[in-house]
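Below you'll find only one chain, the form predicted alone, shown as structure tokens.
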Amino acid sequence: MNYIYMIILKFINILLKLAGKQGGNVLGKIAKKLNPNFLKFFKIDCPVIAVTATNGKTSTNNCIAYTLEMAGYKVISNKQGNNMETGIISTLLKNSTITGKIKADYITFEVDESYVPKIFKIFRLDTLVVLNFFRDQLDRNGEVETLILKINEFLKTYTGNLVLNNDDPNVARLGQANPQNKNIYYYSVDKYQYATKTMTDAGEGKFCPFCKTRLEYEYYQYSHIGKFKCPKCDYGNNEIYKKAENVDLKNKTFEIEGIKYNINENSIYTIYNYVAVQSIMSIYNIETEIVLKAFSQFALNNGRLEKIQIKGIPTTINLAKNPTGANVSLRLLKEDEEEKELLFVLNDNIADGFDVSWIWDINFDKLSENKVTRIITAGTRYYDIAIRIKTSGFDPNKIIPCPDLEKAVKELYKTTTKKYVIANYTALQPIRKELLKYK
């Protein structure tokens, strides 16, 4: 029966292409209704690499795929970011034969954190990369600890490669889920210029998950990411597989094992993503020369730290769907010594989460001192974010609430000052479209 379903789904895919649509999750949704266990139908004999995290899944997954493709391999990947079960089924359907066979050298997926146990309980997984865990969409995901425990339970029987961010105490703990798994790889980033002695942003995981003692930090990179250890049981003291050193955000370089890598972004959290990718390339024996070339050329260009010129004005667009993402984006403004203006777009649609109380964990302090001269707010909750910024002490006369996106963009470009645009999930592509239209 699955063969008949496959023919039907292939035909629907053709119709979608003729209509100029990518389909997103559509094929997967139909497949799930036809057969709830459709994932079991696919036949795969190549490595499957998955990336999960609260922030950075799309960038990291796409960079892995880009680097493997540059190495000459055929790669199948959900590059558009459809990271739940239906999105993954859609990706596989588009790239399989009618019999369900997948012809590729590698398959790479970004996977929503809550779907990792569900998908890979029945689907092949050779390597799992875990970047970070932050509070995100409480009305959908619940508390972050609940999510971590679900993944930890899955990992108790997992014996494949596990690549973990050792600087996130919420992630590093997963390396002890299965003591029988010898394929654990920890990566880290050495202290960078703007690291702090105390936590300046909202963060999670302040206590040791094993003995409940408060963790001690040598420094914080951002949020709760940094060099930590448990003073009682020494949790966090793991052997590091790959470590970035000499991080230079101004020149967009870092070093791993004495080799300098050039990249196109200047944010500390993207450095972590690249070290995760380099760890994967090392595990799969991809030549360093290829990785160097790939890193120097890779650019996501879909609103994630995307830099564009609009009528000669430098503009940076970035996604921020939770407090940590927003705080990292604001760090870019604070680390930029030039005058700039900000457009913040906040929606509360289903995919964003209806609860926007997370904006009160965003650190808007000292924006004026960091040469932010004007802020425009937009989106369905444009007034909420305007009030939040006002309460941080920013001059209310320089905050312009503007619900209409087109008008917000026109207001933003009334001056020639450098621009930054921060938008949450469903706001990102609409505001990007308006910016490019204005361009």
The other form holds:
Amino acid sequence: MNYIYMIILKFINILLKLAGKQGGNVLGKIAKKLNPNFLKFFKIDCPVIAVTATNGKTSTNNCIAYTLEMAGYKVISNKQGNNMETGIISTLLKNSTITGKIKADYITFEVDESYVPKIFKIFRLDTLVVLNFFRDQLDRNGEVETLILKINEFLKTYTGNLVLNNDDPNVARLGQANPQNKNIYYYSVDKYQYATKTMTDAGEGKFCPFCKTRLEYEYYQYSHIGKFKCPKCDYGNNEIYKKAENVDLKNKTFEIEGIKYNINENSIYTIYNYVAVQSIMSIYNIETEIVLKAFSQFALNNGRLEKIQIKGIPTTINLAKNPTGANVSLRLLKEDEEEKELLFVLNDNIADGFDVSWIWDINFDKLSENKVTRIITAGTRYYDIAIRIKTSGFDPNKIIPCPDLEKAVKELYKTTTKKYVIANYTALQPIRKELLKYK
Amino acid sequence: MQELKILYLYPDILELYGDYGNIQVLQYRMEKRGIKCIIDKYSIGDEQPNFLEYDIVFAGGGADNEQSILAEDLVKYKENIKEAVQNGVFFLLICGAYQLFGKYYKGVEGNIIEGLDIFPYYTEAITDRKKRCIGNIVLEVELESNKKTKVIGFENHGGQTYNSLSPFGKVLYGNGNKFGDDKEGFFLGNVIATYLHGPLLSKNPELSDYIIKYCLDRKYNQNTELKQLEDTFEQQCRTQLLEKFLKKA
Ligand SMILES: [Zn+2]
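Having seen the form predicted alone, the form predicted together with its partner chain:
To see the whole picture, the full complex is given below, headed by that same chain.
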């Protein structure tokens, strides 16, 4: 029966293509309607890698695919970020024969946190990478802890490679889900220049997940990511597989095992993602030369720390769908010593979560001290974000609420000051489009 | 210089939905009027605070699993807290804290977390974990007799709260204490206990000023006339959201 479905789906795919549509989730949705267990139908004999996290899934997954492709492999990946079951089925359908055979050297997926157990209960998985867990759209996903427990439950019987961020107490704990699994790889990043003694931004995981003792931190890199340890049961003290050292954000370099890597971003959180990718490449014996080259050339250009010139004015666009994402962007803006203006676009559509309370966990302190001269707010909740910024002490006369995106962009470029644009999930592509139109 | 002292309970545990914003709003509105705002924090392991020394006690919502850790801690101060409530100290309790001040919280598996038993209400988790009261919510509250005002917030709770004898407000849009309830929260002049995040005070300047005025009147034994603040963003935000939500109701 599945063969017939397959022919139908392939045909729909051709129609979609003719109509100029990407059809991100459409094929998968139809396939699931036809057969709820459609995932089982695919025949795969290459390694399957999956990335999950609250932040950084798309960039990391793309970087893995990019590096493997540079090594000369055929890679199938949901690069566009369709990371739920339907998106993954769509990606596979487009790349399979009518008999369900997938011809590739590697398959690499980004997977929504809540879909990891669901998908990989029926689909083979060889390597799972977990980057971080932050609070994210709480009204949609449920609390972070619930998510972690679900993944932990799934991992109890999982024996594949598990690549974990050892500096996130919410992630490193997963390494103990299955004591029989010997394929656990912890990665870490050494203390960087702006690390702090206390937590400066909102974070999770203050208590040891095993004995409930308050965790002790030697330092925080950002949010709750840092060097932690449980004083009672020693949780956190793992053998590190790969560690980034001598992080130099100014020159965009870091070292692993004495080898210096050049990258195109200058944010601490992307360094973590690169170490994760490097760990995977090492597991699959990809030559360091190739990884070095891939890292130095990789740039995602889809509104994730994207740098563009608009009418000659340097503009940085970054996605921020939760406090940590926004704090990372604001950190960059504060670390920049020049004068700048900010455009913050906040939507409250279904995919964003209806609750905008999270903007109060964003650290807007000291914006004027850090040479932010004007802020424009836009999106469906443009007043909420204006109130938030005003309450942080920023002069309300320098805040301009602007519901319409086109007008907001026009307003923003009335001056020639450097620009930073922060947008949440559904706001990102529309504002990016508006900005590019203005170019 | 006039000053008000806020005690912020468990800032590192009850901080799930940006509830700290309530304190930021209070501080902002006090300082704009030349009132000094002192914020003391208390969490597990800290020296015992004297609740009677404060003008405002604030606590927010937390993750379910952390709630039981702090219920055990909080109960040590039960008598002191009771006395502070009777003395007129203002209590602003959001979500998890709202539940903790009641008789008990009954979890999904039937486990009981004893509350402080200071107020008569109690909360029971709905057995279906997936079902929660989630969404924007609008209340009509009567802070002073015959003076009605609308309060806008966001609710997100699985717990269903029963026996709130004096609710905070009438629900115009959203759920309230239980699914489809017409009442929300608990109110006693110097106590506001509610499920509303947002944070609550960010979009409700009138409510913020009610709290500030109440505390100044009590502390300085006077009838305070609060200076009007520039609230253009807040008022426009309210207009925008009330139109959006109440049209749906
Ligand atoms: Zn421990």
